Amino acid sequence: MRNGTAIDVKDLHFSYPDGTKVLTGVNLRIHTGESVAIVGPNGAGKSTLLLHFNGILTGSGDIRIFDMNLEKKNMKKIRQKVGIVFQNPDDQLFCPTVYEDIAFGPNNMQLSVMEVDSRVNEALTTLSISELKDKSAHHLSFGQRKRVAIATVLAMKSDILVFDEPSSNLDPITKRKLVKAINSIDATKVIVTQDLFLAAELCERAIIINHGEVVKDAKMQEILYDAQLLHENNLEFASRCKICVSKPK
């Protein structure tokens, strides 16, 4: 059962200083415990659309975030309750060892030694990554890396997870592994990507984003099976992804 709102975007514009609009009225609402994920072709806006559920950008319209709406008094609190995790992890690692990278959050937190020990310990053993604390990011694989950039966010203890093509650039036993790691977090999930296969792994709802609006907003089987949607969107087509999901009643 779905109790409450997450997030809840209303009449929401965009365009970028040169005048390029990405958005252009979008409406959706992602309920408490709910893994969504949010689908189109390159350029659709979808990335620009994450990047407003914590404030990285800030368009017109209306967003809420639990009870909070977006602004800038509740911009701290927003941004404790929402982490992203972006599709290159290298944007997220910086420091000189795993450890201290998952750590980083928390400190600045200023929450006590122990707790932040704890919450790397256990993001840690959540991501299966635990033998890596020791290492530098920069020595990892990519798939070791977007693990490790996961757990940065899972450390924080957010409450919503926004996920950005985490499959990208994945081999397919890595992709396998991510997709275990994400399904075991326990929080509200995000995930935005152009990977049905992944998409139907991870999430009972699709919504499909293009020309800046959303298209449609329905249950990830529906999407799936609607060939000529995918089409018109630049998607797979639903014949490609029959091993993914049973196909709806």
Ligand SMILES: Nc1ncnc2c1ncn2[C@@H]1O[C@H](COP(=O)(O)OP(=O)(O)O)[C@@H](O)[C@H]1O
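Whichever C-alpha set is largest while still superposing within 1.5 Å between the two forms counts as the rigid core. Please read these numbers as outputs of a predicted model, since none were measured by experiment. Numbering follows the first chain given and starts at 1. First, how it differs from the form predicted in complex with the named molecule.
- Relative to the superposed rigid core, D91 undergoes a CA displacement of at least 2 Å between the two forms.
- With the core superposed, Q144 shows a C-alpha displacement of at least 2 Å between the two forms.
After the form predicted alone, can we look at the form predicted in complex with the named molecule?
Lone chain follows.
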């Protein structure tokens, strides 16, 4: 599983049309079958970076997905290989019902009706949202919409899964189920999060992005216990909660 390269990014630069310079020379490589966390402060460029992995945004530099250059002629294949769960679920959900939202991707893959139905039901069960299947996503809470958005991508069974802040607004039990679900998926996984506890449960390696570039790429353990590195990048791992650190007498 770990022989090849799934995502290779070389010297990626990107500015938004309004002139905001966001990525200033990103280099990273993700191996096939790996789970890698991308962490860093707000506004560091994490979401912008992810949107390059299937060509939603295009900067200057080189990106390869498996053995394909990320360019127009390969885009259809690449979009089937890379599934992205956006940070904001409202960017992902547009059908009248949750069921149809989750079925949308598989339906476009020329699968049989039975296969689509089985994938939708599996994703609904994995995210514990079966009871929501006939509802409109517009009538759900943010956390519920987030789970539906994750389910839409799980049902695609892509080789590379990219999650942008998957645990934001999830309650602790749902978060635990999400960790279990993500850990059980056999795919290459990239998880953007500010939650280092989540990152530690899902990934062996972490890449810190700050000011649009990679400032550290190392084993999770090495990053989690480097207090100065975490501080410099607005990250936190050890608990600072007073009740946790002072035992009752």
